[in-house]
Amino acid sequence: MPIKSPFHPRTAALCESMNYKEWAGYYAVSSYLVHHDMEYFAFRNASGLLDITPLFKYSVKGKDAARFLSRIMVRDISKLKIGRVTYCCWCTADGKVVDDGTVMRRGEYDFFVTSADPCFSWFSRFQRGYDVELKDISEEVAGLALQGPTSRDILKQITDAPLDQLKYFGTTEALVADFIIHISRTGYTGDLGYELWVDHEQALKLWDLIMVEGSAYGIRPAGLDALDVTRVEAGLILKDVDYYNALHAFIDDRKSSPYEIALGWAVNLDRDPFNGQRALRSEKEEGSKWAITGLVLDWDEIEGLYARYGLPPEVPGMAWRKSIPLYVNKAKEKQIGYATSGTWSPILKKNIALATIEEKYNKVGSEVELEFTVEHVRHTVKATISKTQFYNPERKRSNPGLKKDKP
């Protein structure tokens, strides 16, 4: 049975739907409406606050911290200056992605890294010959995600954190009436937005005072439907959707190196030995046989398909997460692929969808052609391959308080 995070008794009181999924063994809102649009408009047109608890989360100190998060990590984590954030994946010794997440740098020996999946036994396997402390506080802190074009202006109302100046991918403590919060210029919905991580005590406080003064900014409390549509538009993966943890696959085909899933940027091959090190070398060199690419779905397509039916196209009234085959062309000779994961996107009025590729056919601008059923018949609609951010406003890296904003 799931358990509740400490944001359950405010979650659950205004969760109208009573529609929930289970996230790593929590309660998690699907949407807090019957259905989640008025969510979705809240993280594109004013703010909306996501309970994130159930991420796992872990404190790594010591001398040796950054060298040994650098060892499993294909990132070079002692390259990150104090008060950043960086995104990452963690690799198997073959190059295969385990998961991904966040590394904060909170002071000199002090880093706090998030995860989808529970990693404590993985990273404690490479502990041995490190003088670092290695801890699971996933039950000792929680998480909000505040999100959207309005997040900044509420988040002043509640604290004097230095937020004009806070950069992307920055992190920094701050007082919060008469409690201590963390900061991260981080999120999941491709926009401007922070993560908020609070003890489980103060949890409750730190709700309410941004519910309240979030009032006059059209906060609204969203769930992980409207999440879900954000995170395609902003071309962000899904772990078990768009790729699977290494550990957990069944056979080999399932398991992806980071430069398979759009992460080969994370890479840094040239230094000290890593986790997957060797591997990514050589596949770097001979080439990747996959790829994640983005797909924009031809609509006049699709409303043609319903109308030999006499129907009127439907729209998805929410993200899809299933694999889809993906052909060369309308013959069906030769399937390149497959989609995992799509949406309309109601801000961009497009049919949208990420897909894993064959390396040789990702050419942003080429057609292809994706199954589509309709009326029980399969058919292909064509499909042009795009970059994978499909929406990726200014502000989102923008700094009111900086006159010139590096990324």
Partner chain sequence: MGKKYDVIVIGGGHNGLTAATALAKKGKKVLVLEKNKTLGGLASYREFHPDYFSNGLLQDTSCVRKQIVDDLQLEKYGLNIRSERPSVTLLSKNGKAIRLSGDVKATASEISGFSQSDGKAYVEYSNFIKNISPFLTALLNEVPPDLMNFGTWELLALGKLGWKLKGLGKKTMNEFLKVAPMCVADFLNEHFETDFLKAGICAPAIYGSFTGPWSSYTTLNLLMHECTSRVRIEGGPKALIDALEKAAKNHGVTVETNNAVQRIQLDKNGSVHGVVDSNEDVHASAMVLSTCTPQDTFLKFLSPNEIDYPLEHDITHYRSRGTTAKLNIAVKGNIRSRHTNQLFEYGRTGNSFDEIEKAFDAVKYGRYSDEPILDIHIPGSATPSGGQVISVLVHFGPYELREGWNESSRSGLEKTIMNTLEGYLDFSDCTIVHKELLTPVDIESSYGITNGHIYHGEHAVDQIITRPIPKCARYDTPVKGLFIGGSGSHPGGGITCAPGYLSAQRILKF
Contents of the next structure:
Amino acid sequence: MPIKSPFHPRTAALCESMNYKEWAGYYAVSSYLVHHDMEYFAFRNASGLLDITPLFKYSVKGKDAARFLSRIMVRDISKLKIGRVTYCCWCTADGKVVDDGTVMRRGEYDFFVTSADPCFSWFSRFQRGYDVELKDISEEVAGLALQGPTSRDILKQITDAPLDQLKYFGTTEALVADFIIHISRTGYTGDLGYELWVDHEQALKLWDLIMVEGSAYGIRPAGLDALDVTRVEAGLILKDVDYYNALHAFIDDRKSSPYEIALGWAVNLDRDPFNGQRALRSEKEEGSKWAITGLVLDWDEIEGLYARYGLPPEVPGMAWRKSIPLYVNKAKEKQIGYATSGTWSPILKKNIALATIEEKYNKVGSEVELEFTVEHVRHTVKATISKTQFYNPERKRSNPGLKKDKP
Amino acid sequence: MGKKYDVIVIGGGHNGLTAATALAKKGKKVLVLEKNKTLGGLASYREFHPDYFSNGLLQDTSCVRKQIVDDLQLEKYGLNIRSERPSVTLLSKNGKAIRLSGDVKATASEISGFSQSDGKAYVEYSNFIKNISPFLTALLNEVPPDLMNFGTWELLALGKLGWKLKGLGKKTMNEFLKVAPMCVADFLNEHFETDFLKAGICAPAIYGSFTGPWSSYTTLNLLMHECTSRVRIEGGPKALIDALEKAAKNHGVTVETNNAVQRIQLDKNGSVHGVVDSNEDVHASAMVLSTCTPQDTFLKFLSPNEIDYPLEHDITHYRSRGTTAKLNIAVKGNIRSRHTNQLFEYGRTGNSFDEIEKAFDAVKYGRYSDEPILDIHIPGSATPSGGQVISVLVHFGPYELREGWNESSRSGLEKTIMNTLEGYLDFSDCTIVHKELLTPVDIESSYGITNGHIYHGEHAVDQIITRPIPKCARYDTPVKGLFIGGSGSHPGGGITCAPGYLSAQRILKF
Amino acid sequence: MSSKYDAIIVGGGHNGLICAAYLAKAGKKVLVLEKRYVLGGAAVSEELYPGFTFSVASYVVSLFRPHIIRELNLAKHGYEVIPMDCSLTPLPNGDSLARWGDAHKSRREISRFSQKDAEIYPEFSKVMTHMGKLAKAVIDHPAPDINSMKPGEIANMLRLGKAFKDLGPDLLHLNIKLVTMSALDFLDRWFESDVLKAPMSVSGIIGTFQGVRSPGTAYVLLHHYMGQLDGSFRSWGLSKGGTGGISIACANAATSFGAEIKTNAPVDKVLLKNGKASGVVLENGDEYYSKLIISNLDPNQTYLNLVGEEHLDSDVVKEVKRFKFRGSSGKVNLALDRAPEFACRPGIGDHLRGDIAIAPGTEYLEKAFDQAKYGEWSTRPYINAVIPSLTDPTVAPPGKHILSCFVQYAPYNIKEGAENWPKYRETFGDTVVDTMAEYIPGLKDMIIYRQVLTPWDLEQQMGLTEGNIFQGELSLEQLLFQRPLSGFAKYETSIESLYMCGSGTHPGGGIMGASGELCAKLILQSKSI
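Now that you have shown the form predicted alone, what about the form predicted together with the partner chain?
Let's see the whole complex now, leading with the same chain.
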């Protein structure tokens, strides 16, 4: 039986649809209303408030905390500045991804790490020889994602923290009412947004403050269905959908390297030994087998396929996650990969997908064929390979009053 | 900086010296670094009381491989080796004793004095050992086949072993396959009826294996011991180490004692670059052979991020729960055996399987045995002042004693050992000058062996087939240029010189 | 003289019945002769007390081969196994550990004792499932004959070799560890919590004369993971109507194919003609003739009782006599006037609908074994209890319940001598009830009826030599091509036309049905009938 997050009294009261799913052993709202589109538009036009408590959260403290995390992560965490956050992944000795998440540096010797899978056991395997205290605070700290164009304005109503100065992937402590929370300018929507970390005891107070102050800014509680659309638009991968945890993948073929899941940019190779270094070094030299890429489906072909059956074109009601074969041509002569998740993007008005494709076919702008079922018959439609980031509004990274960052 | 040495050997024990000599003999420039002031490791000659010396922590040299002695021409360096293992006197509680000698007929007739059928069975038993010997010695005296890759060569090597097994003949092979996984108690019960005879024969199968005679697979340990215990070295461990030292030096090996390696240095690519010694001096070499325990080699000499997790996991889960203590006794005067007219050189106690099993039960719960099994060695040669030394390996006393090793537990163990020992030896005509008790914790600290395990790791099937761990079973390791060749490597512990010798053979192939 | 059969099967245990069903299905004329009034052997249900149907001996189903269910259409004949969701380990301090089918729920439970263990649990399951593939390759085929150079045998060896090779080096080496290590040492490679390791390690010792620290016990841990390969999410279950239900389904299948089954028909001897088995004679003197005789009994009973030493080669007799049994377990079956509540988790919930292991620590288990080594039963034994009536209400009257306790260790050879077991039977029963009562307050007042089965009783009642529930120890030297005897591991015996199909043959042990099935298939393949 899943357990309830500290926000459950509020989220349950608001969840008209009774539409829940299980997320990491918690009840999690899929959509508050029967259909998630109002929640999606809240993310994109106002603000959506999402309970992200089910994420796993770790505190890593101690003299060797930075060295310890650098040994585990593909990124050189010792280079991370205080008050900054990085997104990265961590690998097995063979350079296969275990999980991905964010690492926040709150102090010289104080880090906060989030992950999708439980990773306490994995992290603790590397503790020998490091002066570091690793603590699982998953069930002590609750999380909220406040995402959308008005999110900064809402937060400013409840705290005096310098949010105008807080840059993308920055983190700060903030006093809210009479308690302290941590704010990080991060999120899974690819939009302006914040993630708020708060002790369980203060969780409801925080929720209430945000909802009250947010009402003037179009806030809405949002569920995972809406999030799923935004994350595909933002080109953000999801564990167990777009790749598998190498520790749980049943066969080696299901394991992926960071290079294969579009996280190659996060790998810092030339430094002290870290998990997977040797394997990643040689993969870098020899090239990877797979890549995760973006696909934009050809709308005219889709419309044409439906027209054949006398149907108007249909778009998927929600983001999908299943494996769909990707072919080199219409004759299906060779399968060159598979799409793993996709959605109709209401804002782009495009049918988009994330796909794993053989590296040699991964050329932006080139065309492949994706299986597409209409009226029980498997057809293919043309899909153009694109960058994974389909939607990337300027507000995501910009700060009012600060010099504009380069995208 | 130029590389002065082709190979640096960490540890100047019997294996380190053997490897160094074998390598130097093939023209390699070798440096041996030994942390203690005397060479020999577990076979080293140590003054434990003024004028009294213990001839090795391990005292049995009967398993030293004759072919290694021949190849290194140790006889040229003063070693006196004979192809008949020394007699071991099995001692029973009720005053009976049997001398197991290398001479099967003589032993059988002595056994017949207790039981006609056991006498007959001993001949059959010895024949069985003789019959399976070609297979087991092939297994134990060669670099093991590669079980990490399955190419044609590896399969051929495996096929060769399989063929050796088939070559024993159908009857012997089937019998071997039947008995090898058995517990040694079942196996010996099928042959013999006299309890203390069975117990005495089985004892070597139990040493250092963290099992009792009722545990499966102990027969395999026994068979391995029986097939390799073949020689007598006059002067025991000291004579062996002296000859090895001479041979090593004669072949140009540089030996530094009192110099403990601090760490192994790797280059940017993770390959061996050299070692850092106790003076923080760097000795450069592209190859390092460690004869220390696998745990020390990987966990002490390398930084945590220099070995990957699967390797660290395997090494930390390599089982080496020390269960053996040692008591060295310095006496003046005459010691007498209560069982035999003549004082024996090697004696073994343990009256029945149950007694050994019960002695073992204790360590499972972190206690030492109420009635330990003793492996007694009385070298017989008098000390300069006319005294005698009795050396006793004591089974079982755990490394992790639940009450902790302190004055009271130490004296408790010592008393227990003496009580047991006095059942077999008569001290009334002599004075005990000094007793030195080495618990597994002391053994760890004085000899630098992890958990004080006398074999650098338990003799258990999985740790025999691929010793110490699959990735390092053929002496090379995942760290390029780093080799291991101590008792924690194939074919295992005891004074055999085999791991050192075979690791040298392997290094020569690189 | 009765009519002539193609095959007579001596013993109506589940393997014998399955063997009969396969032969009958192939059109052979088959007769099954069962000594008792009821079919099933050790997989038997009996109404020992009015209204209460007990799974007298074997009580849970784990590895019953699913292809047998399909091929014999057993569901049609009444086969129904209800899965168990929970494994509960009550602890003396009032705490408990429950492991569930729900992975996150189990993770949180185990986290209370060790978070590392909780998280590594799925990694362990993954590795074990991989190795289960190998075990499956072993149990679903006859054992290879290492002495033979026949192409078929070499192909069989190569098939196994390939299964090994396909594991890849890491898993291959782990497999070596699995076969040779103790359950506890093996678990130590993953886990740190004794509370978790204790109930996990006991699955390595069930039915063996071994402790959790004994080398060679680790491989039985696989059993828990093989069910997944068989296509069922949960491999452990309770048979509807007791485990006898499975035997009845097999019997129904056999008779539907035309097999004849007689109960109350104890076979005295196998009749030999020119050294060849040609029939059997019952204790009442009736004789039945047949082309083949197939014994569902254990090797000791088959060779030494049914055939007799005088008809056997001395080498064979020697090998039969060295085949080890050493039963180590007993059974206490209780009829209760209400549902038993555990102090650690009050209430009657799903936590009681699985198996309940009294295994509060590895030292507890090892000490229980130590006593057995020296010829005593454990004064605080390992108990595996189930309350089948909570899942299957047909086995007890409404509101009443059955508590079935599998108990280890109860060595056959107690130091007073096995034949003295009857004298100590009830004292042993008290030990078990006392132990259970430590966890179930008021248990003693709930008991309406009690049945105590010692290894001696298992031998007397069910014909299991020395009360070994697997018809012979499952130690490596008695497995594969050495089960039961080297050279006679393909269900044939040293006597022409006499076959064996019980647990004493490969792959042996538990309600798997594989021995009976493989025996029948080999006979049919050889076209000897």
